[in-house]
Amino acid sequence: MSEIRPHAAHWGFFDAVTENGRLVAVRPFARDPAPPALIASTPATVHSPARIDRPYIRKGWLEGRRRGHLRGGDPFVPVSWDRVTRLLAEEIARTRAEHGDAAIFGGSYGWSSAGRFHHAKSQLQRFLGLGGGYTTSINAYSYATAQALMPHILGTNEVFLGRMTDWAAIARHARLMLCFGGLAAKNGEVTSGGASVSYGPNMRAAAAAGVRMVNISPYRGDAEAALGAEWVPIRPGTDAAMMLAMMRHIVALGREDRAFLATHCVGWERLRPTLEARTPEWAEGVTGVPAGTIRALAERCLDNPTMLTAAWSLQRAEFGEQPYWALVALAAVLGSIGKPGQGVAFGYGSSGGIGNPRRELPGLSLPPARNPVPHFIPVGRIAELLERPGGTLFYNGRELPLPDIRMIFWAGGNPFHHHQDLNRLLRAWAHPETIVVSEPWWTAVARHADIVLPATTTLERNDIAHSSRDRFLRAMHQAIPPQGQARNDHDAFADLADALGYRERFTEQRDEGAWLRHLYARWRAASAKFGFDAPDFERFWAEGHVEMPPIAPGEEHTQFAEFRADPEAHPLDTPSGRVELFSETIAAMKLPDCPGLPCWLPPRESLLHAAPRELHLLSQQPPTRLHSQLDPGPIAAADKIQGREPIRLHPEDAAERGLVEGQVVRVFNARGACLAGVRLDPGLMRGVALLATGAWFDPLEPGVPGALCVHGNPNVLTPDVPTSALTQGVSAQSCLVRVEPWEGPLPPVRAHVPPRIEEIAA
């Protein structure tokens, strides 16, 4: 008998179905228009051959061999939960006595789960906040540099994270949305809380509206055939110059906005003098684009009612702070900051849901613990921080100290998915004496753990659903019991805080049950202050979900209206309540790599300078996963060639090379390389590879720095440097390779089956 039960992933709401304890089928949400086509990939990958099926510990670090080992080789010894909880609450205990709570890192970043209260990154920084602190993280590795940034500019991180300009304010009022770095589709199924719908309806229906939108992008695929986008194919990391030879032209022609810039902008002085030099004929030098392009829309701007828009990927690059800095002053120069449907926002083909007309309610979520710790580092500097213990880093003004980091703590993520230059860390790796991991499946950071606790995943639990970006509250019924010995980590990290002595400070006293009683009752109270009278908790249980109050046919948000109407009475939380073309507080850092204003950097690694034969790598997100989750899924496998990721060349950069269509290649630079399947593609620029992330990075020597990735993943090749001293963001698309055909007998994959094992007596 099949049993349907309501649930929610990052890649849509989904109905699970089961048979004898077994997720057999997914079902799209009935109200889902377009569901994401990775829903299906969840029954294979929930029972997947890399599933962690119990307890594991390191045999080196059993042994002793700890800190100063490189990981990544060694086999495993399972254990039983009682002892790996007693065994790791020793280890707990003793590294604060002898090291102090700073020496415990609770970075765990990753997206985890859609589920609010089995959020692994809430559980784990709950449970190490309450036992006395830790060194963490902050800021995203999608957008570090902005979240940095946009506060000294427009004194808000909302203009990329909250709620922008929506697509129905866009559709209604512009006629013309450049977006630099395109506005891919297949972002928009994802989003960190679940959603219910993907911004693509609304986007196409801004299309179908009559918005012209213009991709900016070395990849034609950056925008979808849907969109009729025009395609201006332009150098990776160039588009700051584009932007400024754009300004140039408005400037040359006397039609910049000079009332918005004197009335709601400070440093337009400063700024217009460094434009003289930075013409469309200069500009073509540098981003390939024709100059006679760069003053046409230009031209095409100041005459049609515009958007403008980045994605993130263009601030993870070096010098990344540039292109978000000079859009904000092309928008200023056109003064369509708070116009309806206009001005300039971040990201709405990089995330589900971002421009969808919603409406304010609060969030649901876990209440988190203080961390009586005061030290954190930017998310992207983890190898930083281990290899330089007892140091400082430069970040946004302040000197960070640098903890002698002894353990790390991590918990629903995988930093060797994220991180750059993996080879990199895997040495830094080396420099904790325990590394503990809570985790689902074997991936790399599991590998590379010294104990590995098996976490259900979210089909084996109860859970809500919740995104700000989403008109949805879902439920999550648990679907499937544990599969082996995996528990929920907050049902581990409760038996770890008993054994430490403060249980009931970390469960208040309540089980699973109760904790989402209790999370959706303070979202529910919350809710009626904003107006929305919420169903009580069985009803919503019953149904499914719960639908926020839907936007009024014809309302509409814009962002910045009321500073635009009135910058005196509604100024920006800037230091001057205005739009900070230049921005004081930076330049009296005196930093090298972000000046006062925004400018032209070279990048030091860019087809500018790029030697014979070299390749400028993009990686983007993957169509067939969300970034590595759903990697053992059958729509990833499908798309492999020879079990590798494909990289996607323009023909004639193959033909240079003698490369063709599904042949393995070696990619390769100096930090590393890995192997991965030519996929020929007209609609990439010239001496540009495409790549995406995700695939789980597989040694084909673990543990060994500098080992050929086998699988494909290619943040072997990326740079581990900080796109400035300002916002310390990662720079991973600042990055040249170079191909070759791989000679001789192809190794194994061996990224989904679990590592190897040593059953020994205890």
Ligand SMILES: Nc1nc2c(c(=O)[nH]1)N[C@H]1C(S)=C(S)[C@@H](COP(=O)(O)OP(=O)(O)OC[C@H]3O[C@@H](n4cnc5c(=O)[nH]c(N)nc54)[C@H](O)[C@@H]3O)O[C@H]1N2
Second form
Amino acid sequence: MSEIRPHAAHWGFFDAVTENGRLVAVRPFARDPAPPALIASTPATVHSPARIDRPYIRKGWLEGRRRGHLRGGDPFVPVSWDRVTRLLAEEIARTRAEHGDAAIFGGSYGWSSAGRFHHAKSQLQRFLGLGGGYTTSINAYSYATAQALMPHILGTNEVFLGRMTDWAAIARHARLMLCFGGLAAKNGEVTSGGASVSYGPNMRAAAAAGVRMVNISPYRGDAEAALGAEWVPIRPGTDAAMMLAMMRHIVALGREDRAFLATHCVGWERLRPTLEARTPEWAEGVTGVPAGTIRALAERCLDNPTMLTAAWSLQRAEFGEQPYWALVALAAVLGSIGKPGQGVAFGYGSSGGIGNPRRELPGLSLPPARNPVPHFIPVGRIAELLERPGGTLFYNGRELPLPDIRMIFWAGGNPFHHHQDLNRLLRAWAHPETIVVSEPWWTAVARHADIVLPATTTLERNDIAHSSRDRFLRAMHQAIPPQGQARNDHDAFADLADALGYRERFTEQRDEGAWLRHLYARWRAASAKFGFDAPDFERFWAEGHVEMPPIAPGEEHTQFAEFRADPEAHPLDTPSGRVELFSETIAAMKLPDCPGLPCWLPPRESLLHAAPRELHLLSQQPPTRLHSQLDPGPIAAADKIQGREPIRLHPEDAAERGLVEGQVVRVFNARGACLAGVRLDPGLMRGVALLATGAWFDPLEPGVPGALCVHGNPNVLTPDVPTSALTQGVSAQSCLVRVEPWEGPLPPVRAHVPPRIEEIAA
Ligand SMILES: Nc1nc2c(c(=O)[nH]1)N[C@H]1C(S)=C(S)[C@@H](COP(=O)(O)OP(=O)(O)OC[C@H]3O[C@@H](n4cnc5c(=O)[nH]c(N)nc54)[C@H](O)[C@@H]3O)O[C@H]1N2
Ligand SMILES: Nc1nc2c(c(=O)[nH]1)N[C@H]1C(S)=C(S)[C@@H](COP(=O)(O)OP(=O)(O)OC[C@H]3O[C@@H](n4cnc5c(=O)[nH]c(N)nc54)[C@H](O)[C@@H]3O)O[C@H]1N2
Ligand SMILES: [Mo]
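Having seen the form predicted alone, can you show the form predicted in complex with this ligand?
Time for the whole complex; same chain goes first.
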């Protein structure tokens, strides 16, 4: 007898079909016009052999090999929940007493899963906050650079993740859309908090309404065929040069919007002279885009209502501030900011829901606890934090102290997936005494922990999915019992809080059901203030979703419209109240890697000065997964080549190296090496290789820095360098590699089965 229950994941809403306590299938949410394919990978992943069946402790940790010990190579020993809870409570208390609360790192970056109550990182930070606090991290890997930069330039982060100019306005008013980094359809399959509506239909509707899309990217595949986009190949990391040259050409034609630059911007008189040298011919040498194309695109922007956008990936590169700042400057020169459906915004092709027309309604989330510890790092500086205890780090005008971290707690994120230069991370990871990881699966971060807590997946608990970009709030009904001895993070932390004497403050005396009712009631009351009368909890739970009030046909939103109409009455939240083409604040920091104006800075790793056999490696978001999640599922498996992640190569680049389709290769540079399977793709610019993130890190010799990853995780290759000292963002896309045939026998992929486990007498 099968049963069907409503559920949700970051990769889509679905109905869970169960038989005898197992998830056997998923069905798309009936209201989803374009259900994401990825939902089909859920059942095999939930029941994967890679699930963690019970708590474990690293044998070496029990034997005292702690601080200074390289993790990842030791076997694990099974323990009971009672024992692990007691041991862990003692260890937390000892760390706090001996080294202070800041010695615990609880930044725990990661996407966790869709439910908002059981959101692992929120649960962990609530537990650590109420217990005395922890050193944390700020900003997201996704757009850390933009998060620190945009407040200086436009006074808001809404321009890449908030209520930006929507697709309805673009479709109606724009006729041209320049998309640096494209509008990759695969990225829309995923929304943090759960997705019922991707952006695919909206961008297709805009194209159908006559908006000409131009995909300016090293990869033709960044725009799906249905968009009919033109493709302008560009060298990775050089977009700022092209944008500066477009401005230069507009000025040469005398067609810059002088009125807008004078009334709505500051710093034009400083930026303009720097453009003199940035001719289209100069930019052709940098970008590989013909000068004629650069001129023609600039002229088309002048002659058509134009929307400018760039993917978030452009700022995950060395000097990633520059293309974002330069694109804002280009929109200012065109005078298009705040014109209906025009101007500039970032990420229309970066995540589901971006640019979807939406209602302003409150969010639903677990109330955070205050963190008494003031210390934080920008999210990408984790290795540095561990390497330089007692040091300081410059960030956005401040010197941040780097505490001496003795204990790390990670729940709902995977630094051995997301961080760059994993071999550097592996060495830095030896610094703490104790590393605790809560995970449903034996992912790389669990394998590199001392204490492993087996967590339930969303299917094993009740929750509510919600994203501010979505039309639906979704009930997530528990569909199967907890697998093995897995427990909800909330319950594990409640027991730890109990052992440490603060269970009541952590749980507020609510169980799961009471918490869901409580969070829903708060959300419902807040929504009422926005004029939305949501149904009561019982009805919501029975129906499986709440539909937000629809957007009226013809309704549209253009960001900065009020500022455009009256900059005095509606100033931006910048020091000048205007668009800052020159920033006094940034200039005063005197940073060689981010001066006070948008400019061209040549990245350390770039095709501009690559050695003859080097390729530029881009590590894009995977079409077959969410990050490292769903890697054990059938969709990711079907895409692999002899079990290795595919690396896309231009056929001529492959031929030059004697490589053919389907062959396994070694991809390497001075930082590390991995195996991958060759997939030929003429839609790549020459010299560029594409290896998606997310194949589970699988070192041939676990715990040994530099060991070959046999599976194809690009982060053994990528550099762990900041985009600049201003923002300390991550530079994953600035990476040169070499590729050669793999001649040896193929080592097995062991990432999806448990690590070495030793039963020892208790
Ligand atoms: N080279 C390169 N690297 C990149 C990027 C890139 O473009 N190139 N992109 C970066 C970006 S934008 C991002 S956002 C990051 C993503 O990095 P992460 O967010 O760290 O990646 P995920 O694989 O989503 O990790 C979430 C983890 O949480 C676990 N999890 C899920 N549900 C639960 C739960 O209920 N409880 C517990 N305890 N755990 C749970 C999952 O099993 C998974 O291991 O990667 C970054 N890394
Ligand atoms: N299916 C799926 N969707 C996802 C995710 C996932 O894991 N799976 N992750 C989600 C997350 S957390 C995030 S942050 C977003 C990220 O969204 P993005 O950052 O937009 O995604 P990417 O795939 O990394 O990059 C998009 C494209 O940018 C191009 N590109 C890279 N460097 C350059 C450059 O220097 N210049 C130009 N012009 N183009 C360049 C690459 O060809 C790449 O395919 O995706 C989200 N969507
Ligand atoms: Mo991200």
